[in-house]
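As structure tokens, one chain now follows by itself in the form predicted alone.
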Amino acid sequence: MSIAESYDLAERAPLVPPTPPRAPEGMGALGRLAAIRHNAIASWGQRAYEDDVVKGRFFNHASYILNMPDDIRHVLVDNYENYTRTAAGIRVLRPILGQGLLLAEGRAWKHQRRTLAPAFTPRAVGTLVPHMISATEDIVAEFERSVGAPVDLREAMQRLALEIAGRTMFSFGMGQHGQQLRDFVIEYGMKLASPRFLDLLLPLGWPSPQDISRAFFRRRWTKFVGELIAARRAAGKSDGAPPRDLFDLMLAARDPETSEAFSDDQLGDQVATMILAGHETTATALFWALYMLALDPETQNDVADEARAAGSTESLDKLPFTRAVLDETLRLYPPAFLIARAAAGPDTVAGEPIRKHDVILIAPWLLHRHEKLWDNPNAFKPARFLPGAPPPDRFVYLPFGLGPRVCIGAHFALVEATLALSRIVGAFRIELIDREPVMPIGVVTTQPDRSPAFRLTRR
């Protein structure tokens, strides 16, 4: 009997979660710009979910939304060096991520990628699992004390992911620094992360009005990250002891081709990138998974049954259904909903002539719901990802990107989120107190438009 058959999944009517209405096809440039400003997901019309390529204009340049695997492979793998981050993307992210791995290009990126790679192998991640489990047990104990009372799981998952990020990075909890870090993240997300008109219009070398505020933020943020690193350095490391956290691994890292280590400035940007990119995306994925399971009690019970059968585990091998729930959540709510690239030189994609500065858009939100690529694409069906199910084409399922620039922390994030989801759902029955739909908003990540109240009861 297959796993799907053991859960009677084929007999269930799948959940179709709520989504924003699709944009009218006749929406003008100003209307689309306004939609992007508030929710990029709501700026796409029905054609974007049906057509192979959607051609448009981005100010003075052509833009192309790519939905077919061969075209995506060409841009992200075969000719990836011809496609760089857009000026607007760099402008928005650089103040908080600096010149870390996510934004680096060319030789700098290759050096950083080679240097960091050993810290994110499955073996290295395995040494960090105890940090993940200890933080999860703490949040479970907190939930035990508030059983039956309204709980904000969005905020709780942000704290959990941040705590895991702090412990795996520095081997200490984020109690002393966590609130200040969350304040930085909220401040930037609410005030500075959304691109304004001039952010999109001006060349990168010309500062926009928002860039002035971003520069002040950058100064305060860099000082704070430096304080975190100083606190970790003060904790020290025993001579000859194996690495105990990501900071140890990053300090010991050397470029295998040049033997170069990270400078202090580079180390600060890598720490900022790993904490921010890791904790925000994982928190978002965990929130959406819990929301899906609250809307689908039968599937939630299956996750709980698997958790009980697996017992106390540090292995994903015993949690195939939980992992499938998470994979399906990442399909419907990919944290990175859009990959935007600007052509550095001429090319041909999908039979279209590409000119320098033309904009290429690969949107996991669209790709994962495309009507040519998925059966019942808007439905929540974890069985798609169970062992034995036909795997999706690797160029149509991109929760962590693809190609040389695929997310270096993908395995880390999947281990963290699967173990946390199993432990929480195995301990508590999760219900929504209010039934008003929660809508996804595409700003920097695929965020909920509000934080609904949940109720947790012991199983």
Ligand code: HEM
Given for the second form:
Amino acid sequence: MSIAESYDLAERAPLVPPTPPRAPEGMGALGRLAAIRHNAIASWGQRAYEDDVVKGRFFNHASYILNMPDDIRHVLVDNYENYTRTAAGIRVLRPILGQGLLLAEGRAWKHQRRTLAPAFTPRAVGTLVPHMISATEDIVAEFERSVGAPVDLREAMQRLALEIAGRTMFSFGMGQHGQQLRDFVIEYGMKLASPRFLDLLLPLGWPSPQDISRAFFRRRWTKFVGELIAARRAAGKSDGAPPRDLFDLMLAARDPETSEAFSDDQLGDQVATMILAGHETTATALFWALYMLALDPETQNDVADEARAAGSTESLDKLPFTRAVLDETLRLYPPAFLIARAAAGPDTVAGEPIRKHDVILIAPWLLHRHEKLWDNPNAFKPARFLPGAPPPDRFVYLPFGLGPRVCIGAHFALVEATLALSRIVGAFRIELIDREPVMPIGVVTTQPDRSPAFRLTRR
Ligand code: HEM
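Now that the form predicted alone has been shown, please provide the structure of the form predicted in complex with protoporphyrin IX containing FE.
Up next: the whole complex, starting with the chain shown before.
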């Protein structure tokens, strides 16, 4: 009998990982604004975890947090063209992602999405698995050398996910580029990623003081991405050879209707988008999975048993329990904790009249822990996602978003993270040395508030 078949939740009291306190309901606009800048998760009160819709104000526009599946479907699927990214979101991400797929809108987005889709099919992702495995083997070898010593798994998972992003994109290890890339990401995250007051207030056409610093950053960043692409071009590809990485797939990509290829600038923005959108989110998911498994040694042993039974595998078919652990991690700690949209024109949502520029918030963090939508919402119960369990409503569980703008890298991320988690937990017993609770901070992604020390021992 496999681990997935024999797993009997009834015998165990589930882990309830540390849950952040709720914001006081009477928090004023300024308090909420400060909370949003530093940690949006801490700005939500208990009502946001219980009500169907939470109405608020965002400067002179109305804002709505949607918690009902039908309303979410309306905004993300049925009338998605009426909802764009918010000005604050564009401001913060534009310097790093440019006009790449995540920020593109309208016709430009359709063209890019159609062109890129073939590079992310399960078949195409399958060709990238050897890169994922080689990067994971390198980190396992590194852990072998630090057995028994304190390890910063958050930093290690960021390096692993970046290495996977680099190798799947370019077929070469990130080496010295990796450190430079992380330095860019850290510099940006610390200095420019949190929206300031004027970022939230000014229309997009008016540069805020931070926008000026962001423009300087962008100049250095695009030069760096250009150097990465030049290095990859220099490494070449023999004519007629099958594509070996995402870069080859993106070079070969043509719009199915117009046969257009990406220009060099567009290619640079796509490369930056895929590396950035892909690595920070996946690293975050792996960190939280390892954190919860360290707090829940029995479940950790089950993951290790499944890894042993599966042997060295390139497919997820033999890892249903590990995959369920990951699905449950993405429920409790969705790396994209918030999906924000601005209305482009009038509409009606949740019975409320929506005006142009009103803000719609769909928060996987809230939906995944909503009191009405889940049984024991704050408990870590991977069995919810085992084959045979009733699948959750897809408008209630949406770690990768939904509708036409659903994450293009969802399958890629699940393959990468499941294989890495199984390999690492299969090889090492993971313990927390420092047992102070780790709390989530919601700024762009769901980051831990600190990096606890772990200890790894060989299994
Ligand atoms: C656990 C890992 C990941 C999570 C939780 C995640 C989550 C998301 C979410 C929620 C969205 C939708 C945002 C919205 O509707 O506003 C999204 C979009 C996107 N993701 Fe991911 N993502 C992950 C991994 C990846 C990977 C590995 C890649 C690329 C290799 C990637 C590339 C993108 C891109 C390009 C978009 C924009 C798609 C579009 O607008 O058409 N993501 N992601």
